[in-house]
Each structure stands twice: as structure tokens, then as C-alpha cells.
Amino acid sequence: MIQLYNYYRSSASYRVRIALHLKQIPFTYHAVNLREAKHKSEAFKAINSFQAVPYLIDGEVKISQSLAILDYLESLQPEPTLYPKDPALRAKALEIALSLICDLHPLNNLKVLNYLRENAKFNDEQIMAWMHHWFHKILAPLEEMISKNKQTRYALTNSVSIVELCLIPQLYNARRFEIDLSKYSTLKTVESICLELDAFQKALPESQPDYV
């Protein structure tokens, strides 16, 4: 079985876990946690050199890295689909993943935001203020694409894709810093048709057994 080395408020624990519940692939969660720098410790650098989340074992396969796990879940579990048919759509379907998950999720990541409160001394008004900055600079143009393109169910299409697991859990994400997602109907539309679905449920962070 899968073995899942995971964080449940870690935004690339959360969208592997919704892949795999999409897929419906059995696995077995390893609880990591990032608040008390368990990922630094010589027990799981025995198990992942890179210290991080998500890690994924299946067998001899090893994997980190959240975007190359999907790809493997994959290339295991073909159906249903992370990437739409269709040539264009499938490069839009990367293209907003990658916005969200490369320019927006590493700078309201943990080990970032340590670093600025660490070594470039931020107080919290600058941390929000540095969080609101980023979260509006990519939410803004990703509602503006959606929003021309209502005419589907999903962001993209009428099924799930690889942008529903990369959108929901940078919404989540910019809640808990209290981002003002008003201006953002279409997103928080897509997303309560996601969170709909028993995969999307399974896969919250309050739904884990490391929640707290």
C-alpha cells in the first residue's frame, strides 16, 4: 500500500491526498508535523533527504515533490483524469496549477515565512501585509480567466482537474491569513461545488488524524 508521509495543513499534503481520494487509491497517512519541525529530524531525513511534505513510498518507488507525485498518481490510476483531454485546455490546466502552486504557495509557505520573521526580523502587521500583497497578485488574474470561462461546471471543464486540487487549498490557505476574498465569486464558486464531492471532504485539513 501507498504510504503518505504528510502535514494536514501543509497546501501540498492537501492537494496529493485529494488526488488520491479522487483516484480512490488506498494509502496509509504518516502524520509529519511541520509546527514542531518533525521534518527536521534525522528520522525522517533517514526516510526523505529533502525533509519535506508531501512524501510518497509506494514500494520501491520514492517520491517528493507534490506535482510529480500527481503525475505518478496518474500515470498508476489513469482514471479520473487530473488533465483535460484536450491539448489547449490540458496547458491552461498547467498553467493556472503552476501559478498557484510556483508564484503564490511558496511565499505563504512555513519555512518562507520563518525566514522573514527569522532573518528579515517582519512583524506580523508586515507578515499579513506581505501575505495579502501575494495572495491578490495571483488570485486576482486566476478570477478574471475563470470567470470567462463559466460556461463549465469546473474551472475548466466538467470534471476535476489538476486545478481544483492546486485552487482549493490555496483558498484554504488565504482564509486562515484572512485574505478578502470578495472579489473572488467565481473561485469560491468552483470551490464549493469541490468541496461537494466525498474526495474533497476526505481530503480537508480538519478531516486528517493530525488536525488540531
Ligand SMILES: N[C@@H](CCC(=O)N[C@@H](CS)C(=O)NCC(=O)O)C(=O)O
Contents of the next structure:
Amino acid sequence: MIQLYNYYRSSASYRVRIALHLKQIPFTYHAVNLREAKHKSEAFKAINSFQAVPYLIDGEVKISQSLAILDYLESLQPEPTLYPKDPALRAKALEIALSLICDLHPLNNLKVLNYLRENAKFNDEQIMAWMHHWFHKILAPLEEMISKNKQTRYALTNSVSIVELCLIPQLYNARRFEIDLSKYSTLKTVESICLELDAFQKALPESQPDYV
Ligand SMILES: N[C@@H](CCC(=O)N[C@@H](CS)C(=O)NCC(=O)O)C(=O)O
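Compare with the form predicted on its own: the form predicted in complex with the ligand:
Once more the chain from above appears, this time first in line as the rest of the complex follows.
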């Protein structure tokens, strides 16, 4: 059985949970409370020296980084696939996913916020200004890109892809930081269609055993 170390409101963990539920892969949930800094404990450091979640263990296989985990799950259980079949759409899906995983998420991550507060001495107002700046920098071009494609049910095709696995958790983070999403009607429509699906419901932060 796959072991997943994660935290209910970690957006990187949320991506992986959606994939596990979509692909109906059973897993054991291990909660790592980031708020209580359990990821920095010696016990967790011995499991994942990067001191972050998600972290997946499948027998001898041990993987950090959500994108690598998603790739592993795709190889284990190819259907339903996380990638469009068409090469151009597949590249587009990865382009969007990477803009969320690599360009946006690191800028609203706990360790970055802690650094801004503790080392750069940002106050709450400066933290919020930082958040607003970086969320809009990525969400605005995504809205523009995805709104041009009005023929499909999801962002790029008629099936869920890696795009939605990355987008929905970042919209969740955006709301946590009170980002005004009113300009992103296409992104919100994709989100509401996804949230009708069982896999997304099961992966929601509030559906997790460690949710508070
Ligand atoms: N790029 C990594 C990000 C992993 C990551 O930073 N996870 C966050 C939670 S979303 C974490 O564990 N943060 C701990 C910290 O910031 O100290 C991935 O996609 O898996």
C-alpha cells in the first residue's frame, strides 16, 4: 500500500491526493502538521530530508516533489491519464502546470512566508502585498489563455488533466490569502466543474482526517 505523508491544506499534497483519487489508487494517509512544524522534526527529517510534503513511499520507492509523484502514479496506473494525448495540448498542459508548481506556488509557500516575516521583517500588510502581486502575475495570464478556449469542459480538453490538479489547489491557496478572484471567471468555472467530481471532493482539505 502506498504511504502518503501530507498535510490537509498543503497545496502540493492536494495535487497528489486528487491524482490518487482520480486513479483510484488506495493509500495510507500520514498527516504532517506544518503549522506545528512537524516537518522539521528529527523524526520526519529521517523520512524526508527535504522536510516538506508531499512525500510518497511505495515499498522501496521514495519520492518527494509533487510533479515527480504524479509522474510515478501515471506510470503505475495510466488510466485515467493526467495528460492530453495530443502533443501540443500535452505541452500546453505542462506549461500551465509548471507555471503553477514552479512560478506561483513557491512564492506563497510557508518557508518563504516565514523567511519574509523573520528575516526580511515584512509586516502583515507587506506579506499581503507580496501575495497579491505574485498571485495576479500568474493567474491573469492563465485566465487569458484558458478563456480563449471555450469549447471544452475543462481547461484544455474534455477530461481532467494535470492542469486542474495544479489549478484547483492554487485557487484554494489564493482564497486563504484573500486574493480577489473576481477577474478570473474562467478559472472559477473550471474549478466549480472539477469540484463536482468525487476525486476532487475526496481530496479537498476539509475532507482530510487532519483538517481543523
Ligand atoms: N515543489 C514541491 C513543494 C513542496 C513544498 O514546499 N511543500 C510545502 C507544503 S505545500 C511544505 O512542505 N512546506 C514546508 C515549509 O515551507 O517549510 C512540490 O511540488 O512537492
